[in-house]
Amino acid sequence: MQDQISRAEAIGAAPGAIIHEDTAAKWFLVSSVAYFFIVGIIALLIAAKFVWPDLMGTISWLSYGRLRPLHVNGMLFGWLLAADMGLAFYVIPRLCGVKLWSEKLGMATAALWNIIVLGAVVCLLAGFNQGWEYGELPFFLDVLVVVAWILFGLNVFMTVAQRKYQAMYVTIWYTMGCILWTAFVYLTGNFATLFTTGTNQANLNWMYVHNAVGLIFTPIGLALAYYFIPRAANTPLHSHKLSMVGFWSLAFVYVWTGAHHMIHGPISQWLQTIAIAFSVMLLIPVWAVVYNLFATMKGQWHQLRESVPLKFLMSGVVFYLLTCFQGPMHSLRTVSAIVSKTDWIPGHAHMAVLGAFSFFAIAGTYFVVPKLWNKALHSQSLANWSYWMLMIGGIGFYVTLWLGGFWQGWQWNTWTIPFIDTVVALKPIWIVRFVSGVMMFTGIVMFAYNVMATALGTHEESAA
């Protein structure tokens, strides 16, 4: 098998080695890390508003109603999906044994994606908002997202089509699945909703919200986990057959779960029951993935002491397991009656997007950046600290909101308690949320500085 290296590592390369340009990957990763930092500031400001509601309340473009959709879309599309796309441009060509089909197309995609993100910042802060959860972007930006996704998908599929290796590793399957499922999910949530009203529109919107996590960030996140865990640990995957069980069961089950966000709502009981049944069935692909990745690490756990990417990766696997156990459980009618619409939900959602999938993206970034620029990571100590700040802050955030949300739900179900009293009662929860948010943001700053100092600094020590 031929050696495969980045252009920065090409000096002294073995004859016949495949030299990857990786320019598109670099553009995506650098911009995504920058957005991670910027949107982290927005997140901290939102958390502060829960404790001090009048904070900047007279400035319209810094009001909660404008900052919250910017935070959501910025984290999902400015940071996480952009980082995932950059890492896919790194990973897929190496698994196929060929260069990226078109580096120029990849750079054009990265440029367009940055235009979309910056356009979203301006529009959402200015109050241009379609009013749908996760679907707030104005219509013209939705169109640009579709164009950018077609360009990204074309590049990946053409790279796979010209691969040298006939067998396709599970990472390729998940990445291709993500591209196809994202097209379906995004078109449904941002275009099909234009042609419906009322309950039908809400049902389509929540199908999009849930599957934005389940059929966009889950498959691309697992694609990265399946690649970087064996690579970082230098050990083979436990079972390729089991990885395919996880892939196909995810493909079959996840799309039908979105209606569990509307349990006890104005939709058919049979639709609620189907959503609950398929939500519980999610335990099948989840356990297939988690067991496979944990079994891969058998005899290799000692590496976590020194390897920051492995710390993030295996912690992400644990958070993925917890997230996907919570989801089926709170889809049950009796549990949903308590936790639905409470602070439990953002605690659950943050553990998925930050605790699981952002941890996978951070690990991948820490792994590939030294190779892309052929430099040693700026600071291993800072990387380690970024892990612990994100981990401790994250756990404080998730657990506090779970407990507070459950308490909130019990109060809502006690009709003698005035609603405003349930709001006042949660202030201690929101104070802990803010403190935890400060820790998480500190971790983001450490991560972003470390990556930027490595990529843009003058330190020339080889990553090898």
Second form
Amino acid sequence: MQDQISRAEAIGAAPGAIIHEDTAAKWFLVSSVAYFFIVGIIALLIAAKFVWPDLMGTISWLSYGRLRPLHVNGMLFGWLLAADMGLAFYVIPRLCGVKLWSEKLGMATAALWNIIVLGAVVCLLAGFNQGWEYGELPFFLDVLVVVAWILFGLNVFMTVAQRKYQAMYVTIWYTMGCILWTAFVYLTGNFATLFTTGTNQANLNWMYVHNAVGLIFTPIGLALAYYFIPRAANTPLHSHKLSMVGFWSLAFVYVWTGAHHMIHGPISQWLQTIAIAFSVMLLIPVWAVVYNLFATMKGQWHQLRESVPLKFLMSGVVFYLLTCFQGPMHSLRTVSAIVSKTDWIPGHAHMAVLGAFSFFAIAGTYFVVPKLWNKALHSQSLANWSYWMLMIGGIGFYVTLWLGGFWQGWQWNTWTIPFIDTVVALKPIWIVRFVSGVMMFTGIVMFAYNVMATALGTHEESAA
Amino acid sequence: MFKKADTSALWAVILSLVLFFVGGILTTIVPPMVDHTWAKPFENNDPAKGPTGKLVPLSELELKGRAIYQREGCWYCHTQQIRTLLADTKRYGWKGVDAPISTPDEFVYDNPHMFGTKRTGPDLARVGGKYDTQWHRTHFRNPRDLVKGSIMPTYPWIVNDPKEFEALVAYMQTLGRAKDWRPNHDYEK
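Can you swap the form predicted on its own for the form predicted in complex with the partner chain?
Following is the full complex, with the preceding chain placed first.
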């Protein structure tokens, strides 16, 4: 079992065995990297507005309330999910020992995805916002997302159905799980909500918001980590059994936790308690996965010095561990009373989506781009710099917001302090956040430039 | 049972969905069937049980204002929920009177819901009737003219459009008013 990955890949890697076209993977990756850069500009702009609130304040479509959903949707769907889909198109055929079921369908999916993202930019800036977090996109775009997801899922499932190796590596389950769960989670958050109001609707909304991270980005992110860590380190996965524990406990536990977004809020106390209990149980799948990935690196840590993908991957695992320790703790009523609704929360959320899952996707992109274009990476040193920029900028961002948010929460709980004083107090925090954002954006520029320069470059070197 | 999913994709699919749907159904479809306060509009005529009042659907003008609130993303920075925390009831009270805790029956007509997740600005669940129209006009034009140190954006395109401004203020004055929580009906217009 332990050497499953090397077995599964042995034939695929042999010269002349299967020639993967990878056009769909390339389309997804190139567009996602472009959105990472473009939406990064939006991110900087909204971080700047915390420090200089009058910045572009007279232009309605550049106001904070229009740009924030664009930042969130652009990063989640334009960058991260698109990159994940592109990497899945690379990984799944290789683990199955066959070609992607339909390259043309994959390209059509990528084209449709770009239409959705561009539609989202126009709609969100114009203020066509459905009013649900993560579910802002107008109805017709929601429908297109569902169509694109079905096309993506069909391609993956047909590839799996035609696989050459009967045993499926853990990455395949996580990818299939992601496709199935996403379908229902997305329908709940964007369609079922249409038929409800008030607390009932909020409950469905939070089920979606929470599971957008827990059952969309987590499984596809872990799918990539499970593939790229053993691959980049050239070492077998530590334990197949432990990966089963992680996967099946995730499948059962995650979906219960949505109501922890409304702790102390206008929603039934017993539902809050259920959400808290299951949030704490999340430690099981998380620690099973993290232990497995750490143990895989046993005796191999020295490789981090030379390998940029491994640096991103293992830092991502650490951030995943931290963010998934915070999550269950936030759900506790006493902790929630302090950190909920404060700036702590964006610090936590960015560590999950940027620190863990985007790091996995960046690592995957750095790993596959030279292979896809059959060229050496444009610059190893630039890649290394991009890591340090994203890492230091990221930590600056997360830690600063935790400190600021915690402080804010204490101030709010002392109700004699006027609210505006708690705003003014956070000004230094927001300045550091903006500076950290500049560093992170610099890292994104270096990453995007490196990828594009490799793809477009003329060096016809063969990848190492 | 789980071992079989190693080699059978179909079995993996079935098992992932079954495990998912246990929690999925129990936490989304079942709760509103168990807790009927989620769907029953607030109504109370007995002062002994807390603030009296009745939740009524918004007027056309107020709904228009709500749509503006939704369009501008006000809900990204302002929550609408007085939580079961002493600090919330004190901080969002008015003239020494504590704000009543928000209950599901006050939000039955809300679509989309505006509970929010982040308080970059103060909670607005009980803001209705706290400030008069002229205050809101000045505040939307430039919040810093009234509240030094505020980081709220300016909204000239709303203030300069009398119809939009009227609608938005009409909506805001309804917030938290289903419960008649202030002594002597003391609300600003």
